[in-house]
Amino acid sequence: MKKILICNQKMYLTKDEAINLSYDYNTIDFSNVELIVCPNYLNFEFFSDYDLGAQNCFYEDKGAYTGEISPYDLYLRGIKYVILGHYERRKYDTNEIINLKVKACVRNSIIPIICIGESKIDRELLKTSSVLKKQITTALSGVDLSDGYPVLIAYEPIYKIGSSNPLAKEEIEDTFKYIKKVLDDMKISNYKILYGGSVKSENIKDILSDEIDGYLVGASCTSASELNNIVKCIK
């Protein structure tokens, strides 16, 4: 089964230098991935030949909601998935709103990518399992997941976004196991659960295991180089 590949592109690129990635993705064999790319909104057509996720969407459709985006226009826009929940969109969203935008991506037949993570802090204190836990099962309270709709659990262990390196291979499985279980016990059937935070060519190799069902990488996916390399690791 081929892994799952998101790119966040997160505001890194302008209009000329996501054109010229563009490009440079072109050169890159994506056969053995299935990939999905997450421009910023204004970057969209230069990745149409892509499954297309967004970074974030808004709770209502239609309305006086200024700067936000509706998740009907995304449907509109042939856009498959949307990020929910990133660490940093955290400081903004609650738990609360978050399952509102969950609702309004199943609502318009978008695929949620739920993004959950604890602190260093938490983990510390032991508090990573009732973390996660409180994330998964509010973001997907009240979600019509009926009739096998998927939804994507991105796992980001918060202190590891932007870091040297990824959470050890033995941490990142045990703690799929446990996401698993939650998920399981909420009789949620079709869904994937990848790994993002500090996802590297450099490192990708460490932490590569059938537990994985895919990786969420950030500034990685904004150099050519690098992505071909890490899609080279995968394969």
Second form
Amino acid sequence: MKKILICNQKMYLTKDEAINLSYDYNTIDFSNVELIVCPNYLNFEFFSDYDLGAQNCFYEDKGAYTGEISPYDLYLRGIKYVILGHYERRKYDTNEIINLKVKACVRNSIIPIICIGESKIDRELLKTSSVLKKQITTALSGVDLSDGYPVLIAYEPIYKIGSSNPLAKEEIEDTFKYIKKVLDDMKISNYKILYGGSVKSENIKDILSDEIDGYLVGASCTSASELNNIVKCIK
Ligand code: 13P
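Can you swap the form predicted alone for the form predicted together with 1,3-dihydroxyacetonephosphate (13P)?
Following is the full complex, with the preceding chain placed first.
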């Protein structure tokens, strides 16, 4: 089974930078991974050779919602995935809003990439399990996945996003066991669990594991040489 590699370009790239990076992506052999590229909305066109994801969407399909992006329109434009609940957006979106957005994605045949993660204090106070359970169960509450509709869960401990090192492999694996249990208890069958947070070429080999279905990469995916080295190690 190929690992999934999601490139979350965040708001790092201007138009010209995105165009240049897209040329560099074209020189990378991605054949050993399932690549999903998540540019900002304005840069989708430069990465149209790849499976695309949006970094967010609204929970209504159409209407008087100034400044929002419709999941229905994303679907019509061939966007297959949407990242929801990323830590960098959770100050705007509650668990309940994220749930509405997950429903909107499923309604529009888009696969949600649901980001979850605890703070450092949560982990120190042994609250990781309860925080993750709440994030997962609320995001997926009332979402009918009984027909095997796919969902991706991206576990990103908050304090590991944009830091120097990822979480230790053993801690990722332990946390994944718990996430799997929560999803299994919810009778969700078609899921994959990814890790995100300071994944870099210099540390990817330390967090390779059969338990990890893939990686959600931020800063490293804006450098073609970094990304190339990550992809080579995943082999
Ligand atoms: P970094 O890879 O820059 O730590 O970002 C992780 C992330 O937030 C991906 O969604």
